[in-house]
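A single chain comes next, written as structure tokens; it is the form predicted alone.
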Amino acid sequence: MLELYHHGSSVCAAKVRFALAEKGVEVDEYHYVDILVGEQFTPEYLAINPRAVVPSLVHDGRVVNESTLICEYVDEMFEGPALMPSDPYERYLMRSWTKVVDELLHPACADVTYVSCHRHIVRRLGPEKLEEFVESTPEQSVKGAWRKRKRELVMLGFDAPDIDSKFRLYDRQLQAMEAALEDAVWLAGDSFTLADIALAPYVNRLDMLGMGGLWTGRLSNVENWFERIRSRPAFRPSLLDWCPEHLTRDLREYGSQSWPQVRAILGVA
């Protein structure tokens, strides 16, 4: 029995759905956890994932958390195309990218997403529900001190401390991808791996926010890589179709409104 607890706009959940689909693994039961109204804070879900984040994989009653570890577990546990290289150096390259995602890009993506879009969505809850939503957030969740940071992002928007650096970090990672793809088809070499699966949702997040100008006509290797990613049969059902229409619309509309500020921060023409 394979169960997945996930959300439509979660980059980590998208990563795991992408890995499962590329591996050809069928999920027996999906549990949709609406993280924008606080369903991740229920006692039932906290018993599965004490950090109150998605995704969580439950395989024959055993809980597997942390998206990077879930992806490696899926590759090792199930038959199907190998998603980790057999060559030790290429496996090192793959893990270098997944480490960057976990330690740098994901925390930055949380800030980027909230300041560009999600702060507008959660403010619709009204003052009382919004306060309850923020206070329910564990301090160690998406990242350390996430409750305090979430409050800053929701209340201050682009005036939140240090927000410019998050966009600059994101841009540096895109430029690192550009360099890595100069002589390779995929991020860890000539084979599609968990490195590509790990980065795809983070580039797609910018695309859904209407911020594709960060690479289109600017970083040609990233642009071509993303086209290859989007052409894979598993891409749309894993990264796009699970995102509800209203949320896809919010990401695009609020993200597009934020794009001039992002462009100014990064000096993008």
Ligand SMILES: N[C@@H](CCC(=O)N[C@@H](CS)C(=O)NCC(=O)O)C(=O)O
Contents of the next structure:
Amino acid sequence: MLELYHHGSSVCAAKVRFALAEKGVEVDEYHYVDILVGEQFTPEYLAINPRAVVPSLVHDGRVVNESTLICEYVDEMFEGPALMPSDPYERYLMRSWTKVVDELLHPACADVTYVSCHRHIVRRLGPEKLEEFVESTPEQSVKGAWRKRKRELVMLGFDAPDIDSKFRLYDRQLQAMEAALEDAVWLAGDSFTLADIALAPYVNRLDMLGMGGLWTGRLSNVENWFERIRSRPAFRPSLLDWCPEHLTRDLREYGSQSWPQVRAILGVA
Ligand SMILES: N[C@@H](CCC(=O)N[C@@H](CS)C(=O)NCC(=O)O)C(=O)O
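Starting from the form predicted alone shown above, please give the structure in the form predicted together with the named molecule.
Shown next: the complete complex, the earlier chain at its head.
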């Protein structure tokens, strides 16, 4: 019995759905946790995931947390195409990408997503529920000090301290991808691996925010890589279809409103 706790706009959940789909593994039960109204804070979900984040995988009653670890678990546990290279050096390359995602890109993405879109969505909760929503956030959640940062992003938007550096970090990761893809089809070499699966939701996040100008006409290797990613049969069901229409619309509309500020921060024409 395989159960997945996830959310439509979560990059980490999308990563796990992508890995499961590429592997050809069927999920028996999906549990949708709406992290924009606070469903991650129920005692039942905290018992599964104490940091109050999605995704969580439950396999025959055993909990597996942390999206990168879940992807490796899925690859090792189930039959299907190998998603980790057998060559130790390529495996190292793969893990250096997933490490960068966990340590740098994901924390930056949380800020980028909240400031560009999610702050507008959670403000619809109204002042009282919004306060409860922010206060329920564990300090060690998406990243350290997430409760305090979430409050700053919701209240101050683009005036939150240090926001420019998060966009710059995201952009630097796109440029690192551009360099890695100079001599290889995929990020960790010539085979499609968990490195590509890990990065795909972050490029797709910018795309859904209407910020594809960060690579289109600017980083051609990333542009071609994303086209190859998009043409995989597992892409649409895992990275687009689980995002409800209203959320897809919000990402596009609020993201497009934020785009001029992002362009100014990064100096993109
Ligand atoms: N390191 C965790 C991070 C998970 C995470 O940050 N999930 C986000 C969605 S992508 C979340 O649940 N956020 C809840 C919140 O912001 O309160 C993983 O890789 O699974």
